[in-house]
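Here's a solo chain for you in structure tokens, the form predicted alone.
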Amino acid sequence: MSKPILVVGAGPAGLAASHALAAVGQPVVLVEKERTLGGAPILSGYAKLVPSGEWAKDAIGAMVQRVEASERIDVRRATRITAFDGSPGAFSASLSDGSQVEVGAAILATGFTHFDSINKPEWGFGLFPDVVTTTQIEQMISSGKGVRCPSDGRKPKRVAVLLCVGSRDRQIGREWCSKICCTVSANIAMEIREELPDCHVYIYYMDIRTFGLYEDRFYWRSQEEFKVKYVKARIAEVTSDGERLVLKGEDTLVKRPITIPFDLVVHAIGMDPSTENPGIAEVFGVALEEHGHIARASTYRDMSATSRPGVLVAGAATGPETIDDSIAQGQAAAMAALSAAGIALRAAG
């Protein structure tokens, strides 16, 4: 077909969709609002990815290079879609750079937003410099400088990782599980122990959800090989005694209050809907589900479909998702987009 497919978002799902389309000879217009391609793994400086253990800069970086090298992919950086009209096979998209492109279908791979721990103030983020997020720990590791206490640069001897920060919490309107936080936290705990073997790492949890094959490779391995300690607890607050952070709460297995000092406290932050989803939904005429993610039309008929024919969706735009599954969904959306646009063209012909 002569008309390109529009892909919005150049994270793992969007990169995978663009490459899959280009690989079968289909032209693509890839629109990314940032100047850098790669989505959260690159923009947020992720370290080693779950489950492969590859560095994000290498694994996702290779996906970026593959897309940038393709003659069939027209990459538009620092650009947004301002209007989208038409029907499958004959859409018109207006871009913020003043251009307009005619496309056969569109794939929304617009990703997610990291939960802002400021919305959980009782756990110390924003009050104490040594309360950080998993994303900040990833940045410390990927920078090569190692895990340190931001307040004075010392190597921590005791680290607490608090799970479900911005997930499974109705009090702050985050009813969903963010799917990958338990596994990422176990992975980060092992990386801390590998770098700092004298550091004691504790993971405080409501439940552990290292789903599927991750259970053995991350949950059990982190305990048995890396001696990470897991504590089932309800955390009340994180304060400071003037020298160290103090974690207060209840060990819910033994029904006993706990007050424990730590050098570093890490929030395992969840995945929020993209803050731009309301605008995206308005421009593309698609529905959002109750929490604000882009709604799928019917998983069993076409897992990539939205409420608007010819507009597909992939990856964490639909809710919390792993990188591997986002890539798979991007490839599936590419085939669905070809089908949607191709059927419309044959009907018109």
Given for the second form:
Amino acid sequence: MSKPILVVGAGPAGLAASHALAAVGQPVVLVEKERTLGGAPILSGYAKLVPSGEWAKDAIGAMVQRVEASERIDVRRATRITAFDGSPGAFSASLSDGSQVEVGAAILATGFTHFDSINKPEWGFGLFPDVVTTTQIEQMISSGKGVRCPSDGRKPKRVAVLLCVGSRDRQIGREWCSKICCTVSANIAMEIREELPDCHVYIYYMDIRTFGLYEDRFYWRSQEEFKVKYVKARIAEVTSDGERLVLKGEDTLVKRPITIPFDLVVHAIGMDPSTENPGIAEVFGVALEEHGHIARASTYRDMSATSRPGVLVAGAATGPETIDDSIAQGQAAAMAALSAAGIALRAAG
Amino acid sequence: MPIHEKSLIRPENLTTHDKLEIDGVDVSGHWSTFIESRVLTDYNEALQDEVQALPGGEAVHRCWQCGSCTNACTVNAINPDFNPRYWIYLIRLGMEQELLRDKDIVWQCVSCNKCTHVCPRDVNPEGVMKALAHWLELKGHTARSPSTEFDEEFASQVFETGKIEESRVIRGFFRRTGQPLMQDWLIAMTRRMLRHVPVKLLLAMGLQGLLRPSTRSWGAARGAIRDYVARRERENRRALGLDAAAHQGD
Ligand SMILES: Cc1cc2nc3c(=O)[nH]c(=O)nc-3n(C[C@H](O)[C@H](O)[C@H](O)COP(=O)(O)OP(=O)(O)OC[C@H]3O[C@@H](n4cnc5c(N)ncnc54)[C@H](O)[C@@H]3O)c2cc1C
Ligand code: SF4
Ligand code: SF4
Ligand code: SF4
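Alright, leaving the form predicted alone aside, put up the form predicted together with the partner chain.
Below, the chain from earlier opens the complete complex, with every other chain and molecule after it.
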């Protein structure tokens, strides 16, 4: 029997890679640092996903169950890799539980870290309880409690969503676009309007990047069916008048300063490179790209390759990614891992 | 002035005092110039709902501010202050005061619908211009002018008889505006007509003036139009939160 493939990280990308390998009869060792499998959508309690509208706990939950049920996948929870040596077809990995596994190849599906809004103090997070992040709103919705102001539990009458929090900002060394937050924000805005029809939702943007088919299904729909309002302004400051939050900025379309009262302010937080990446780079001997994500060696010919032969990468570990693209990359990495490990598939029948 | 060339300092926001002393320092004249803040401090969320309740304004919330309408606009080419894109934004965000600054040019729309044909989001800007003009009128922001009197006289004749008779419109208009019938230009025009227009036609015109002809079996149509106009008026006023009964007598 061939050596197993090591998959690190059990988010959408790692779950997809593990399942794809198991489906062709390949044993897998899946190592996840948390107790729970499922990655960001499960660990952070996302609500309805973009673009399917399925609840994260159902959609990603089903991927978790499939992996847990597979006898070819050896799941190691609350575990990390402490050392990784060898060459393609003959790697040896040491695990934090003290065990050692011999593997043919490894797939890094270690994902991203949510931007911590504390790093943008001018936008009031941590200072005012009614300044929250998109992850918190997802949790309010997925828990069934609904969107409320944390300060006193009241239903907000006016909500502001600030886009690009922790993205596209040289001041804090984050020069990338996090890709999914425009669409996620449009989705959240619609969910708020659905739950609280009397609540007005404003989205403050620099650009709207609801790419591909998300344009009409999210951006247009949020405007046309849900009357979400979009204001082209990057907010300068979030303060409080003692009762409500006050947004200060410039409405660039009317060229006028604004100081507008709000009940709830939502930060559309971006996707940072995983805080694990420096450690991963050291243990696995892979290069990071300029922003701190795991670098891809090739865009086309060997899509999943890292700088180290036999070590592959998939999903948000490479940069901001959507769930469906992370899954596709997980499957692509599974294929690449088989060939890197030199495992020839016997022709069926 | 095209909008991108507009000065951020508006003359009405400048204040100076001819004689002013502050803490013993003479700051008379331009030394005491203050520029009032242009800060927007709130959105009026009712404005969009109100304009949407008026015929033509239904899709205003779809606009994403691309400016195609303004670029295509017939009137904007002549009057750069006529900017449908901008007004649509003000409606959407409820910037009522800003909107009222342009209340005297909104009606200039010639309903050519060039904007409607270029709009990528099916906003129907021409309809919005109509709804907006209507909103301004219903809210009492547009003063009655001689042309309002003319329009009403004209419309009332059409509703009454199904057609118009020019000399009657003119007489009615003069009566409403308190003008004398004998006006120099009218006398001169009538004289010239008597000289140049064929006698047969003159006779026909005179007869029409006396007989007040109306479209055959107009009665039913008149009733239906009256009902419709009254109902529409009631609905519009209700949508704007105005007292529906108060306007009936107008
Ligand atoms: C607020 C918000 C909402 C979003 N909503 C959507 C949406 O609706 N639709 C959509 O398509 N995308 C959405 N996304 C993006 C989505 O979260 C990512 O596309 C997806 O999570 C990426 O999957 P992944 O498996 O690559 O990484 P992750 O989900 O981050 O999973 C990585 C896993 O690896 C584990 N791990 C990390 N380091 C190690 C290590 N050293 N050892 C062992 N295990 C490790 C982590 O614990 C985690 O379980 C959203 C993002 C945000 C921020
Ligand atoms: S997806 Fe939108 S909100 Fe997110 S970083 Fe890009 S532009 Fe900003
Ligand atoms: S219909 Fe009115 S707003 Fe539209 S292009 Fe013609 S003049 Fe301009
Ligand atoms: S063309 Fe349509 S979408 Fe574009 S600014 Fe005008 S009304 Fe808005």
